[in-house]
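Just the one chain here, laid out as structure tokens, in the form predicted on its own.
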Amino acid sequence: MKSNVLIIGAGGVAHVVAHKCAQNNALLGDIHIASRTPGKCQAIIESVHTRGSLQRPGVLRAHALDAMDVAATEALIRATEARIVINVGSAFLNMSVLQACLRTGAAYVDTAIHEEPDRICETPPWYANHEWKRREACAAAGVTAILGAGFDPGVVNAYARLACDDYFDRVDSIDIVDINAGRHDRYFATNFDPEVNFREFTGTVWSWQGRQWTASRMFEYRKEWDLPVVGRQTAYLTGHDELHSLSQHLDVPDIRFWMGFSEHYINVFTVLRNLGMLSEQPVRTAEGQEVVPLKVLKAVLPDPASLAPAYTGKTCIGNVVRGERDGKERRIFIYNICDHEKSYREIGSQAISYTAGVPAAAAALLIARGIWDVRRMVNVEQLPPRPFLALMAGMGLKTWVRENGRDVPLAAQAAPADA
């Protein structure tokens, strides 16, 4: 049994991440957040006491550290005694928490794929560029990595699981769709790290169709979908992690994501990326000095955390499955919505954090009960899903089924005996 966490990262995924571990901290132990900027840890667990989070008294501290030292991360991790490292940081610390662990031993839990700062939409399949050559380091040391345990990828990776185990006998595709229908009150903003949020639009759209990656451009194609609570949205084919490492797991020729813009957005995108400002190469100023666009605009642009108090709506995200069982053809949507009020009300959060550090939290506790404790590299889809999805839905995050216009709770779904 797993105990003690380090979380690195102190933005809205980690302040999701840090109540979600505070609520179950008897069987997580001591709680530590460690980032560049230790003032935003220490709000953060400002934010744990003043709501009340612990589920009883224990360790919370705060920690200066640059994640990108492999040599800082692991004494830290030794300092601290912790045995799950939680990395909700920018994706560009990955390998290096990674490489932390496998020198201590202690397990591997991130959200989001692996980027260099100086590449973006790499070639497909992406994880077998960066993490997937650490696995049989993983298998060596017995270090459980998982990796993707956010919403997206993550959760949409237990809900593919999960459709091709226990609702069909064959899938012929997964269409992964992200909605947010809410609002907040600035002009623009992106409601995670805006560097990462662009960086995922401004190079190729690969989607895996007809069993091999195919390309595209950004907006170049368009649905509409009817969907539970939030209703009929326009969503876009994008590039996105989970497909990635859903197209070597699973056996489906076609799988893809979708999410969805409004045309505001569209349109100061377009404009953004039309003057260069999206730009990851570093330029220079007539003073001399050398900036990255990308990131002077991050800079101004609002902290997604900061949209919390004044997002109102919900999201809708899930995966639209089509197929065939028992020689007859089927099609179901496996979905969460997600309240942003709801959200900043419990925690201080908005809906977009809260989905993508509530499965983050939830992947910690499992390695602690043992039962996703693999001692070995993992995307979601490689472990049981009903675990994770049932241990979610009392921590926040339902999973509903749609088939035929009727809604009904995964929960009351009997699984299979032989789930």
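What we label the rigid core is the largest C-alpha set whose atoms superpose within 1.5 Å from one form to the other. Please read all numbers here as calculations on a predicted model, not as lab measurements. Positions refer to the first chain, counted from 1. First, how it differs from the form predicted in complex with another copy of the chain.
Put the two forms on the same core and the Cα of residue 313 is off by less than 2 Å between these two forms. With the core held fixed, residue 128 shows a CA shift below 2 Å between these two forms.
Taking 2 Å as the criterion, residue 215 does not count as shifted between these two forms: its C-alpha moves by less than this amount when the rigid core is aligned.
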Second form
Protein chains: 2
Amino acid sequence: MKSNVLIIGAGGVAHVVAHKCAQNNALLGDIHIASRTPGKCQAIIESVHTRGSLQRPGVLRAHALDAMDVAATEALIRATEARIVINVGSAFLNMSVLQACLRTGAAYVDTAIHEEPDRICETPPWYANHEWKRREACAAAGVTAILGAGFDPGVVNAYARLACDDYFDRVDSIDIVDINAGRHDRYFATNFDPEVNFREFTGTVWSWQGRQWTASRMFEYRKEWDLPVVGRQTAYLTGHDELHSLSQHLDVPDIRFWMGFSEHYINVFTVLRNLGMLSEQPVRTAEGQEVVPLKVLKAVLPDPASLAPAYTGKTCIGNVVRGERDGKERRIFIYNICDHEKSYREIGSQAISYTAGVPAAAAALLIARGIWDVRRMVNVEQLPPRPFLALMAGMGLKTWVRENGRDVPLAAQAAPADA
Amino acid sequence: MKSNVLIIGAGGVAHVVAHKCAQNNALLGDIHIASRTPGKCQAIIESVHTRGSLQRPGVLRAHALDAMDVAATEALIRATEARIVINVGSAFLNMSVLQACLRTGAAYVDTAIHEEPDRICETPPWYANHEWKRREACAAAGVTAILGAGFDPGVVNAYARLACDDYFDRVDSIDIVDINAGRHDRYFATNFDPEVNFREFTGTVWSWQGRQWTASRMFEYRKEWDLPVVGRQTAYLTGHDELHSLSQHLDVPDIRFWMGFSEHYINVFTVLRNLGMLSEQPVRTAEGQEVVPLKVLKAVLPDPASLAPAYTGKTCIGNVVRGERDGKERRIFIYNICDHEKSYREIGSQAISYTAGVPAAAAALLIARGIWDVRRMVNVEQLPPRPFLALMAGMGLKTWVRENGRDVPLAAQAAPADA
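Please supply the coordinates for the form predicted in complex with another copy of the chain, as a counterpart to the form predicted on its own shown previously.
Okay, now the whole complex, with that chain kicking things off.
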């Protein structure tokens, strides 16, 4: 039976999801892309055709949709007979799209936590403020909802689960490290929508330390990491989605997230924040025009998609896990390296979009195959990680494990004794 | 005979001019203030009354005026019987206001060179592009027009003339140094209207070197100066109005302008310029709104007038002059020190506005007294400097001369041998 997939959103991640679904349309069936701006969906469809991404001839169609409108989304799910909805639109849409899935029985996949436009940095755990309130409804309706199935959150949640299951008797800490060691040709740019990107860093930094939530300020804590391929990199303690589910689902006292920022990024960010240019609250010009500074900033900054052709270098994202095995201390780093240029050559995307989009498409495939079709709401660490990681290795995202200075591909490793 | 004065503009400099004219209204007569926003004129008038700045009871009146409208300005000059117009409005108004003076015979004073909104950094000498085209008309009509009678341009032009006349047989170089060593309580602010302020630094830097115009980039050349009161300060070669007249009127091979900028200022400026936030060209937001980034930046930045209450520290502006006297090398520094807090206590202004406004009021007084009523168009260096500097010493701006490490007030000095 064909699943039929409805992709919601038409940005950089949707572009990747569409290509990866197209490369697997024998299993996934019809592919539909919906956004407020159907022209952007159409551009993705043209790109899929141009690059010959379709596994076999099949339906690939653009739709105009305001996904805040639950009834309209429900109608589109029914009209397209989509059994899987991949929500890679704005983070403001999650709850509406999830509701439409609950009404239709379609499976739901997303890659980022729900946000309300006027609230930045709510009380942890963030999922409990929105998505988890629908857990019982999903279970009652037998609806599969996989939350946060991008790279981070997503793949790093699977890494965390894998470490706990296969590498450690006891895990003491998980440090998720996200480094983009790529270079583009612009003075400054965000890797995705500036409006959403900057919001990540303007609130309180929440970390899970000593089995409790601890608050700090952005750029308050920094640490240098010596990483494969990208070398020594400075990263900063940052609040991030996955901490909010991992802290609840895994028995690990310390779970932290570290994001790499260049001095240049931090400087530009600091200037803009202090001037008030990152504000989502409107100001009035001397001429009486009312404008939101963050939206004007977005207008002068490069479109992140425009960076892809000139992007060089690699990303390195993974989990530093410490704990005990057979009575001995152990430390491993489970990670992926993604190459901006290679991603662009394959499907016209930079590595940031690529690493976020491939896992979402992989999750859809695992649902279609029944392996992850769990008929309830889960975060990725609640699912078996090996099928996910094995599938992605063939889709462009290979997992490696570094231990004692040696880097070994996950698939090539001997199965752990207790696996 | 009363002169009656019409002040055009209602910003920080107009505030100072109004107070200083009020302190001398026995000679100047009625004082009128006109701007597009009469409420701002009214606020200045209230401040004059509150602080008791009027020398004696007299007329002090606000008017609504679009000074781009020559006929309206002409009518207001006639209605107020103003014999002196002090133009301290936007730099875009000069040519219109000058035209109204030509039609009415009123004397004209301004403090900055004319600018066209869409042209930044025209061909030197800048005055020749606009004001000097009316030289013959002024002479024919017997209209006094004193261009650039603020501090810089203005007082520094008088310093240059004084040096050439009284201190040197031959002047080799004049370096005008403008340092604001003040501190306010905001993260970042411009000292006057951000829109105009930033325009000063986004074009080519023109300097007069080796008797010709040389072009450089902003922040390309820096130099550390050891100055009275404010100490060691770094300043950057900057284009500025006064070079464009001094180079034509004085026989000096090198005339340069140096403006002090903190590393912090340069950093913020550089980020904003590189992002495109200093652009006067409109951009379109994702929501379709058309906005000028520079106007939005102005809206988020502090109103310069709001800085005054918390401003501490001093400005130091003056001319380093090198040359020969009696066969020997000579180097002097003619300068003023102005205190932000003292200016605020006296009339509610910070020192940047104070140093720009006092000279314009002094020029008006010298016209009223007939000393500077030359019935033609001149720049300040074409006028006798000593009456101007002596008058200002009593109005809050004292001139000092440093030579061989000794600082002496100009007035206290023995008259030079050939004076």
